[in-house]
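Shown next as structure tokens: one chain only, the form predicted alone.
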Amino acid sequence: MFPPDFAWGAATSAYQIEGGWQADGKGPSIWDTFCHEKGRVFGEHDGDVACNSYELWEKDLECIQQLGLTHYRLSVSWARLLPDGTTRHVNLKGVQYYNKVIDDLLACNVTPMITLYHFDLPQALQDQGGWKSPDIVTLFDSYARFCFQTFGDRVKLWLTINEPYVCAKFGHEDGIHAPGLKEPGITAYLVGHNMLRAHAMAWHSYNSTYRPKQKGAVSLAINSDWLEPLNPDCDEDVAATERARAFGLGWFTWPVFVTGDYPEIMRSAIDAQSKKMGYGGGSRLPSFLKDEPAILGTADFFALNYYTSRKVKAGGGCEQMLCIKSDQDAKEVLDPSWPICGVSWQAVVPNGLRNLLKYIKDTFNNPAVYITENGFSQVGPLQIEDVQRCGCYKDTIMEMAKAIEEDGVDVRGYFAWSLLDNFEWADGFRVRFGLFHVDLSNGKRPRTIYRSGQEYTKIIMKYKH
């Protein structure tokens, strides 16, 4: 059913549950300063802390023994590693930290997956223009290599940025993610295109200088919901969800893996718009150019982050303004028959990942395919028994393997979301996904393993060869 090298695998991020925020010279990042803002998150949570897994690794590298992954994907910080953003002051301790994760795992027989840029980038950074400055291509491709030179002998799977989209759209158009801007329009396309020029650059870094020698694989983490016409036979749905799609998946995909731009119909949906606005200061979305390294080709594999489906139908676009909900012109809704887990948004659609999959393996020639994100999330009362997420997990697993049998999906592996109950960014604490309880009311973090870590346990062993 899966193939004997498979890679099952947890996911966890570092602002997510580091903490030592401040420890040992790491400098700060975008998250710790929006997290310090009041009213910018439930509760007025923050990363200080978290699952404090800067002084307790050790009891993070338990709970992957006790799952028995055969990988783990996590993300360096960008700050902790080089505190102002450059390599010109580089922090040891930090580099002391990660190569200690990444050899305790391989010492373990556990393959690490690392993420460049899961959404923290060193204030210092954000205080020169941020994802917005065309200055920070050739920034992250320092702090890339940098990675590359100092881990790639030990990693050879390796992630540049995790969800683009979410980092673009939430935290440049609605202000809800770090940075916390709003400036819708113009600014999410912008920063968007900087990080697609600076995974194309740090993957053709890879590719001439580190590839021949250490020989890993390179890519950028994609999130995706899975989009059907709410009514296939009505043409304004259809053709609303090929839109809807376009500037969801297609944003970050189109360039990499089949054309080098960006949707066609993208481009010409923001245009429509822009004329009709009457704006006239040429196309908001920027074009990639000639002279910079190409974007087509840049991944060695296809990363997908997949948590739920939608239903689409024509309209949603008519606000009176410039932003990507009115070029996109489409509206999401939740079948209801869907079952909802924890979090308003979060339908449980696992064959929604099955359709993706095979979407994915008929529009990008058929590539590798790492599932790097999906998870459940529960909120309220805690439930160690969580019976309905064990549930949702071995359904979807069972559609990944109809993927792989039947419809004939080359996919790699499989991670969790997530190894731990961490800080779920806008929501805080409040929203749990974890393999393992982490109780934040006692200064020691323990980690408590829930039901549906055992279950998923059991299906590891069941497959694992």
Ligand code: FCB
The other form holds:
Amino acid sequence: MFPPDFAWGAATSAYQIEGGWQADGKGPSIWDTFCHEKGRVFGEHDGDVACNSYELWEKDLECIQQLGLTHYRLSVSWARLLPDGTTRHVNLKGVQYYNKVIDDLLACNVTPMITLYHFDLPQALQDQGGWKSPDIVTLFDSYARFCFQTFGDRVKLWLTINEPYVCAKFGHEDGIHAPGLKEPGITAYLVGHNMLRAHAMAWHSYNSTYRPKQKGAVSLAINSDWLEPLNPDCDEDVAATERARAFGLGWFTWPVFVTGDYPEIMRSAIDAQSKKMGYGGGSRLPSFLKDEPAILGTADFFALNYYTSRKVKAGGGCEQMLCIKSDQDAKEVLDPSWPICGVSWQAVVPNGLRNLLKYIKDTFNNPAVYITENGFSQVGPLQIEDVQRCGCYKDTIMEMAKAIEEDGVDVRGYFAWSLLDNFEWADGFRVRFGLFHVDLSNGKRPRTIYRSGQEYTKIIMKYKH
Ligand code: FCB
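Follow the form predicted alone with the form predicted in complex with the named molecule, if you could.
Below, the chain from earlier opens the complete complex, with every other chain and molecule after it.
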């Protein structure tokens, strides 16, 4: 049912699990700053210690082995490796830490997949404009080269940027993620643009300098819900769905996989809205320049983070403002018949993954796909016997199997989010996504497997070759 070398993984990210926010010369990141400001994060939680994976990596490795994973996706912290964000100063303790993680994984026959940027920009670079500044493109490229050079002899699966959509919108327009900017208008589009340029430049660096010897693969992780019209017989809902797909999945995939530029539907919707609201400047969506490294073709596989599905109807929110949602002019809602898992935004829609995979196959010319994140939230009283989540994993993985067998989608691997209960961004530790529970009231941060962790292991054992 699954190809012989199928990747069975779990994922984490540095800020969400490591702690050690000031340990051994690490520089501060925008998430350190953001969490230390009052009122930013649920319950004033922060990742200062989190799961303390910086000190307890061996415990994580035990969890990985207990699950029987073939792959582990982690992110490296830019500010732990390069405290001021530049290669002028390398923090050797940070290098040592990740070297040990990588070597231990390989010694246990677990393949690492590394994300270079999972939301945690060095604060020093934010102070120079962060993702809004065009300087970030070469700064990111230098950081990426440093990582390829340092770890690429052993790491063959790379993701440059995790969820540029979330960074751009949540971090720079809604202000609910670090760096906490609330700048509707053009900022999110500018940030997204620089992220694409940074990704592409790093991919080209890998391709020309490192790939010949290291022979790995590089992509970027795209988050997307599966979207379908609320009323498939209503032309407005169908058109709204097309727009919502363009702004969601399309924003970062058209440039990389389809045309080298943003979806036409997206640009015309933005331009129409700008005109309607009397905006005097040019297009609020930047253009790629002819003489910069090509964006098209800068991904060796398709990396998808899937959590839920939505129905789409015409008409957006925030009518008085120029922002992504008003440009998109389409509203995404949950179907009341879908069960909710934990947080209110997450309906459980296993066949949404199958539909999305089929759509990706048809739209992007049958790429190799890794599901780099999929998981189920838990809130409220701790439930180690998380029967609902067992079913969610089982059903979703079976839908993925159908996508492979019946629809011919080239899925190469699946990473559960997450190995551990961890710092869930603006939701702090309120929302738990782990296959292992982490007891934060105990200084030793003991890890306890959930029933869903055991269920996942059963699935892996059944299908692993
Ligand atoms: C994704 C993030 C990941 C985690 C999950 C629940 O958007 O990439 O870090 O927070 O959502």
